[in-house]
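In structure tokens, the next block holds one chain alone, the form predicted alone.
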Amino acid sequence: MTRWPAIAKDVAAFPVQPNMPDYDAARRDFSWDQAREELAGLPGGRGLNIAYEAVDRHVAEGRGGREALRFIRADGGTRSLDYGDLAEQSGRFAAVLRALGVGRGERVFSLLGRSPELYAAVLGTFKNGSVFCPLFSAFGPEPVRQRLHLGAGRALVTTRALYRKKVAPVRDSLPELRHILLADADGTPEPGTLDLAALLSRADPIGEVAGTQPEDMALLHFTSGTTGTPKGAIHVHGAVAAHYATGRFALDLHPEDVYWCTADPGWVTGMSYGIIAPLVHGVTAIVDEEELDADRWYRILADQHVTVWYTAPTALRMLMKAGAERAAGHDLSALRFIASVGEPLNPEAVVWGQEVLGLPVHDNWWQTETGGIMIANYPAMDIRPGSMGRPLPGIEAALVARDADGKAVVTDGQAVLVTEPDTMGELALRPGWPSMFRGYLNEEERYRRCFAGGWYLTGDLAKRDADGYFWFVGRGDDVIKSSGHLIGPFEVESCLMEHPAVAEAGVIGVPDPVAGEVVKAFVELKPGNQPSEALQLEIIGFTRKRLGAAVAPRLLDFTSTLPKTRSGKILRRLLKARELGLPEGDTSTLEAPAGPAPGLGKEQP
């Protein structure tokens, strides 16, 4: 593969000197005992609990005073919360769930937006040893359902608007959805809803911290996969070291940072990374509840001193699309580090941050099964960019040898590794350390399938040179990635096929310059419809008012036939081989060839 010239650091010339120096002697030194001996524990030896050790350790430690999350309004207005502001209104929290009678190890979910409620509640969950689910608030009424339904959510924190138009027309179907708590219902709560602002202003804010121990569920977080329903991913309290650990070393997290991660918390990365990693560091972490906005982000990381910035590929290649321009201007200089998740980074992005912003985006890698950062590029490492970069220390991670069928090559018991440079592979993590995930939740055998010969199976495909530098090649399956969102076909085909014009449909991403990934759907018509430009436009509009904007197909085509295998399964790589032009590989088990209509493509921005 063409690979660009690496860029070579000066570690001497840091402003701050990394927690790792040397990549080797951390790998040879650490451990993942010696990471939990960092973390407090509960008063008393009663277990270790991640609220505790994000908020409530501070407060014990003498630092309750620090601030802990600085909120930038629209208008540019912040406001502030200090780690006891925190820890009093987590406090209330967990108070109002005992009150409501929800319980250990019940599931509370969240559908708002990057609000101080949706901290507290957070963190208030883990204290009372229920299990918080975040559900991203772009979503529409049915993957809304479909979460709470498979979570079996017991409690669920919204607005009063984000509840009339996806939570309301389903809940019915929700028979064990039993308290709805309105962030903003201003004292005149919806029918069958609860005031969250009154019941906090009553709540006991001193409440002890639930005596959860390190393999309590602590996370539920649902990821689509390319099949069936999605899945929940079960995390513990004990992924807390993880996140410490990934946060010292990947993201070089110092006491005095101001450290913006932008990923929504109704995301894996927004949770990890953007609440529980920097809490637990006791750095001050922006939380911008605006979205996207290129002068905006500017003037934030100018006027907010932002040290370290923890972003995705998406937002960067939209500020690399505004103009380097958009940049001169604003003093950058606080920021000494900058990261970047969510898919792979391209190594342009990286160059352009050193030319533009002054610093290399130091690219990394990990998965909602993960928990935490796996790989990346660290501060005193070199960067070669479009690589992932070099394994954790504390994860030992491989290439594993696929057959014909993309299936792990496995021989007495054993994963085949592949071992040559350059050589392509599924990229594999060895079992233990604390952020994986413990299961799929009531799926046992879709759990079991990840694993093979004493590895995880991450599904990616991937190379490694002979430095040990890892290099993602691509998805072994289906999932599409677009603007940092990992989005399942099977999913959008259900909610497409329910459209009564839709007889079948398939689903693939196809490269876009600023998200990564669209989604396109290829669509066959019932008996009756014919092919136009306003039956797109209503199938595309059907499907956004059930999934949302970030789920829902921008482009669509019909299709007289879909490719599929005599068995009946749509071969969703040969439609996306024939949309790129791609060779397309086997198809001796094709049932009959397939073809869009002509100069029917629609895409919605």
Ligand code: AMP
Contents of the next structure:
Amino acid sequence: MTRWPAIAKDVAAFPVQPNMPDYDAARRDFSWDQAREELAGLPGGRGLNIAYEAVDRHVAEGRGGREALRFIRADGGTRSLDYGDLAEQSGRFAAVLRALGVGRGERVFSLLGRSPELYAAVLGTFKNGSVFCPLFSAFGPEPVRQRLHLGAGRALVTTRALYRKKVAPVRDSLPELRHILLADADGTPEPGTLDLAALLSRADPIGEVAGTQPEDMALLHFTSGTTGTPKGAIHVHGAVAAHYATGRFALDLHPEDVYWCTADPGWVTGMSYGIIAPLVHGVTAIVDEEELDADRWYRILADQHVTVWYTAPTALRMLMKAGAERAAGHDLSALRFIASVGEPLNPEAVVWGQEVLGLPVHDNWWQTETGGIMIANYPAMDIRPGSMGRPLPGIEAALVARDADGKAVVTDGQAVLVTEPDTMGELALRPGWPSMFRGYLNEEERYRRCFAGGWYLTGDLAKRDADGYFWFVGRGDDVIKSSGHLIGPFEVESCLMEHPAVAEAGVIGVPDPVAGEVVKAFVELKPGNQPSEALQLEIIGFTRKRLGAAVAPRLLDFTSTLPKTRSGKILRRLLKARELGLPEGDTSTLEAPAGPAPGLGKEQP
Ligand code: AMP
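Could you output the structure for the form predicted in complex with adenosine monophosphate (AMP), given that the previous block was the form predicted alone?
Complete assembly follows, chain above in first position.
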């Protein structure tokens, strides 16, 4: 499926033995019940609560003095919270919610950068039995209003500047929003808001974590989807079993790790893998308060002795664009595992990791709805560059056949599966893993449409090779139909990136009277290259040689910035809408053209 040779692993030479040395054995022996048994549960068998598993459990077992979160400030200085601090601060936050009358199941929103208050608020909300809903601090007033309204937000934690700019203008239209807590009120809250620090200092941490049950709602994650209004995906406390298992197998977390997830908690990766999974494993998690900058990132990796790094293709491509020489001189010898998620990871980036950072990048796949990693490349397993890897133990993945309208084919109540290797189908998962979403808030019908013939349909198209490795083809909506061929944009984008002048590419289909659609590429050049007709023809010729004329782009435009979401995904549907002069649809997650680096999502107000 790829022209890139597999990257073999020599497990005996690893500095730390992986948690899953044998994938097939782990798949055979694993059960979700067993994963659940490894959780502590609330004392006295009162239930299950994510915050107890992530924090209080460590304190109860004598690990309260271990460093939990290490924040890296703009000037490179650090401040840390140990597990004991985090237990206390989250307990205080829960007490503040309780005193304000914010009850079990009610929604607490955040609109905050990556500050200690955010982490205490997330965990304190769980402890109170309320539901946490993070928002990107870079959202404008309308997306903020829309989500607070859809989620019936009862309380919001934010800063003065964000409040003034994004909440005050829409507050009158949000009657259910009772309490606004300013993290930086400094004794003088804005009219109609509260001083969070003052309330926290007067509160006594709650004595007992709320007795939530595994099926109680814990998190609400808005995902914008490709069309329509944002959907609020519901996640429950029981999901923590999946955060634990995936942290163990896919990220290979060991308690002594210094782990850095570069995603902002405003999106699901930053929540599941920036907060919950690392804390459940008792590691030290790095939180960079700033945005992507190549030199800063290499400095953090080296100076903080990061051992496990979880990042995104868009960030890796930026580092690649900055040039390998930027990595030189940084001692990355502590680093032992690198993983990536959020978008297809081009083989070029996998191999670049090996050459420049000394380790290949391990792609993994999941989505807001799955709540946790579903398919991954594992430390002890050979990498096939360009593949998402194989399903987690406990996860059954398949490819469902689609009809000409793109609908899953179901006969006699059973989905028809594509079993032939290297053949495209819709990626589907057998429901039942603990972190699966339990619904879209107030949208039963939209939720129901995600299932067919016994499977959860992901909306992504993929192939599986004869050895069970999955290969991403594209979002169902992004696939291009040209002269009878189905073309996945990822394959074409990856090929474009192999050209020495290309930094990043986005590929769409545009209507053509003969072929139905033809492939059009939008290309960002590496520094030092100038757009020209000659270069345009050269790049098209380059892809033709590799992909053939039927798949290679027929049209190519140079662009200085590809439209991306705040979480770093190329918005192909927007490229297409702009190309065709169509309405742009929901652009609330679109990164501002002059905004911060994608993949992180924090904006300095
Ligand atoms: P979100 O729910 O916003 O996290 O987006 C999930 C979507 O991102 C998936 O359905 C895929 O389309 C895409 N995605 C995430 N990880 C990968 C990956 N490793 N390879 C390809 N696509 C990915």
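Numbering follows the first chain given and starts at 1. Small disclaimer: the values here were computed from a predicted structure and weren't measured. Superpose the two forms; the largest set of C-alphas matching within 1.5 Å is the rigid core.
Relative to the superposed core, residue 407 shifts its CA atom by less than 2 Å between these two forms. Here residue 526 counts as shifted, since its C-alpha moves by at least 2 Å between these two forms after the core is aligned.
Relative to the superposed rigid core, residue 48 undergoes a CA displacement smaller than 2 Å between these two forms.
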